[in-house]
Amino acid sequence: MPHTFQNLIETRVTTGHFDATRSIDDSAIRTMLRLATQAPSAFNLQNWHFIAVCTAEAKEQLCTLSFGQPQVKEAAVTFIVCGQLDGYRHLHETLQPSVEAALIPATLQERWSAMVNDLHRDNPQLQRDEAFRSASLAAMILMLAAQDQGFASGALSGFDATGVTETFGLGDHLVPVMLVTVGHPSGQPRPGKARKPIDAVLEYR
C-alpha cells in the first residue's frame, strides 16, 4: 500500500538499532538526498552539505566521535548533515539555473545576491542561524524520504562537533548540524513516544 504523507509522519519513529549486515545502494542514497534538497531555504541559498558515511573505517571514526553510540556503525549509512556558513557568497551562482530556466528574472538574482551578501557578510550569528535552519529542514525531509523507501532512520545531536569537523575535513565554511542514521531496522521497532496535546503547544492570537 503506498504511503500517504500522514502515514509517513505517523509511522516514522527514531530507530536506535539497525541490521549491520544489510546495505543501501548508491541510487537509494542519491534519491534520498535529491528529495532532501527540495527543502526550503532562505532566498534559495541551499546552504547545506551532506557526507554519506558508508565505509567501516569512517563509521568507526564517526562512532568514536559520537561517544560510542552503536547505531552510527550499525546503520547502512550515517549522514553528517552540515550547514554552509558562506552560502551567501555563492548565491548568485546558486540562482543561475533558476534564471536559465526562466523561473526567476536576472534582476531578482542580482537584487537577492546583493541584499543577502550585505546582510550576512559581517554577521556570523546570522550565517550560523541560517545554516542550522536550512540543514535542519533538509534533515527532516531526508528522514521522511528514508521512511518512504522502506528504511528506518534516526537523528543524533550527541557528537563532538570539533572532532567531526577536523576528522572529516569540513573546514571553516561548514558546520556539522546533526547526524542522520539510515538503514534496515533490527527487530521490531518500538512504538513512537506520546506527544503533547495540541492545546498545550498551540495558541491563537
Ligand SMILES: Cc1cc2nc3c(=O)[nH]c(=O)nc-3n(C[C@H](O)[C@H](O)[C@H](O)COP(=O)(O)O)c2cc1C
Given for the second form:
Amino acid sequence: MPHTFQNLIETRVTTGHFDATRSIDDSAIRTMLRLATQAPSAFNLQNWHFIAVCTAEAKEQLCTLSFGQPQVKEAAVTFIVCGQLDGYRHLHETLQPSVEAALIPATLQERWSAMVNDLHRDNPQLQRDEAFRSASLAAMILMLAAQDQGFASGALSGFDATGVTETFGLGDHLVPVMLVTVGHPSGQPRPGKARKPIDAVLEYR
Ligand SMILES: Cc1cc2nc3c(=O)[nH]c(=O)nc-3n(C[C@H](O)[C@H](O)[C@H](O)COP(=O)(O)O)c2cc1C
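Same protein, the form predicted in complex with the named molecule this time rather than the form predicted alone?
Let us now look at the entire complex, which starts with that chain.
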C-alpha cells in the first residue's frame, strides 16, 4: 500500500537495531539523496555534503567516534550529513543551472551572489548557522525518503565532531551536523514516542 504523507511521518521512528547482513544498493542511496537535496536552503545555497559510510572499516571507525553506538555499524549505510561553511563563495556557480534553465534571471544570480557574500564573508556564526539549517532540513527529508523506500533510519548527534572531521578528512569548510543511519530494520518496529501537546509548543501572536 502506498504511504500517504501523514502515514510516512507517523510511522517513522528512530531505529536502534538494523539487520547488519543486508546492504542498500547505490541506486537506492542516490534516490534518497536526490530527494534529500530537494530541501530548501537560503539563497538556494545547497550548502550540504553527504558521506555515505558503507564499508566495514569506515563503519567501525565511525562507530568508535559515536561512542560505540552499535546502530552506526549495523546500518547498511550511515550518512555523515555535513554543512558547508563556504557555500557563499560558490553561490554564483551553484545558481548557474537555474539561470541556464531560465528558472531565475541572471540579474538575480548576480544580486544574490553579492548579497550572500556581504552577509557571510566575515560572519562565521552565520556560516555555521546556515550550514546547520540546510543540512538539518536535508537530513529530515533523507529519513523520510528512507522510510518511504521501506528502510528504517535514525539521527545521531552523539559523536565526536572533531574526530569525525579528522578521520573522514572533512577539512576546514565542512562541519559534521548529524549522522543518519539507514538500513533494513531488525525485529518489530516499536511505536512512536509521545510528543508534547500542541498547546505546550504553539503560541499565536
Ligand atoms: C539531532 C538528533 C540527534 C540525536 N542523537 C541521537 C543519538 O546520538 N543516539 C540515539 O540513540 N538517538 C539519537 N537521536 C534520536 C532521538 O532520541 C529520537 O529522535 C527521539 O527520542 C524521538 O524518537 P523518534 O525519533 O523515534 O520519534 C537523535 C535525534 C536527533 C533529531
